[in-house]
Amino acid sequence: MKQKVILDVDTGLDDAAALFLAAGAKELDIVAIIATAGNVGLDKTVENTLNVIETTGLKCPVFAGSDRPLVRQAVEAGDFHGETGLDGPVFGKRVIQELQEEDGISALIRLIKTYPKEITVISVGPLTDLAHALQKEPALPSLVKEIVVMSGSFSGGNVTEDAEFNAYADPEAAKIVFSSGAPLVMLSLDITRTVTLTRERLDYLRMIEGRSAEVFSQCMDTYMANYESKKFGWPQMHDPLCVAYVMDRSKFVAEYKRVVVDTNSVSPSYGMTSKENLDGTGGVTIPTDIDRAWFWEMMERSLRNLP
């Protein structure tokens, strides 16, 4: 039976790589995609994901989420993932996707409603539309199955020397998200780090035959030439693991903890996030390792699945 799923994204480089993965993934069922600001601007974000569905022939409700934190001012990432934010693909007329009317927190509170503990949220950007979600539903805790976010670090950020992008982009809402009591997973920089995307490899799914394949690869085409001129090595896919996840979460070791998150804006360690010990419920489970060549034979897989 597949898992229904509800992916919020805001579609930049490595946010395309989930896609495309849960597109072609078997074991999913995507009942809606949520555009949320983040990388760049939530204009750009939701073009990009309409973009990127249209390519995979997924039909499905695209929504527009957030357009900016809850608090802070909206930081960027397009120093990765380009002026767009998709960098590297050039798309045609859509004649599949459009956007949805109603606005994404609705659709999302909607929708678990609706399916009340059969779907998980995968939230691979700020988590600005969950925050949202939980204060206007305060019953979302029990009605969700699971929620599965990229967000945090525990040995240092990719923004600041402490922070996350995703956490940091909103610490108010990660740390709504983190101590809402449901049930969560983190997928942190301490284990999408050691995920990374040779050119060998890339070389390699580029001969897939379909247009997914080809987009997947000029995409990652510019993720590893920004990754190079900062000299930090293979491009790191840290959004697809959190699709990963739901696929199939035996292929990852996990551990347990309490997650806080730094909200003390005047701190330098502003949106850092740091595990705590506890006794029974209320923490986050935490994927510490992964099978990575399971990992890459679905990537292939999906693409493969995909047109």
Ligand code: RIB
Contents of the next structure:
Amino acid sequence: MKQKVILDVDTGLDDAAALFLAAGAKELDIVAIIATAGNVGLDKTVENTLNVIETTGLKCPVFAGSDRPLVRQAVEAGDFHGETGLDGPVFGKRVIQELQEEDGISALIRLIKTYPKEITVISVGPLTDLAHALQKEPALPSLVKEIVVMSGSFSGGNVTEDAEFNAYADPEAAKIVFSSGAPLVMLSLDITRTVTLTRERLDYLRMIEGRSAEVFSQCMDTYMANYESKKFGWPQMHDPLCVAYVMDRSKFVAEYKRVVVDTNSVSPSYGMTSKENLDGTGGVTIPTDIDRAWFWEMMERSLRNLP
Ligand code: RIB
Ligand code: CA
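Now show me the form predicted together with this ligand, since the one above was the form predicted alone.
Every chain and every other molecule in the complex is listed next, the one we just looked at coming first.
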């Protein structure tokens, strides 16, 4: 039975890799995709998401989510993703994909209520859309099957010394989501930093036939160059790991903790996530290790499944 998923993305380069992995995965039924502001502004993440989904040939609706964080001034990550947020590939005129009229947060709530306990939300950008949805529909934690997020770090940040980008871009939203009581899975930098794309592997994946593999490779070329220029080593597969978790959680090892977010906007650790032991419920499942060979087999399989 395919798992119904809704992807919430701030399409940037690793978000694109997550979209390709999901679109080519036979385990998943992508019910909707919501583009939100994050790596770059909403206008660009919408355009990037529509172009990637057009490339996959997937017939699934794309909605626009939030255009700004709940409280703080917007921050972006163009230094990793380029001025467009998806520097590298050049796209032609789209013939399938156009943005849906309905706003993404209404669509998120509507679909979760239409399919109670069946929808897994995979969020790989700032958690603004989920925070709005939880505020609008307090019953959401009992209606959603699971929420899987790429957010936070327990071992130092990638945008400040303490904070990871998605949590830092909207700490107030992250706090709402982590304290919502919804069934939550959090892939932090602690695990996503450990899955990287080497030049050898990229050159292998580039040989796969099809426009999807070509666009993926062009995105990864940019991602790899930006990591190299920052001397950050090989590019890290943050967002696709969240999709992989939903595809087969048996390939991961995880712990269960309470997660707290620093929402003190004048603190140097603003947006930092910390974990605490807890007895009983209200915690977050935190994957700590993954079968890396399996992950890359799935990435290759998805690219071979796509046009
Ligand atoms: O810190 C990594 C996260 O921030 C990823 O989701 C990447 O796309 C950026 O949004
Ligand atoms: Ca992202």
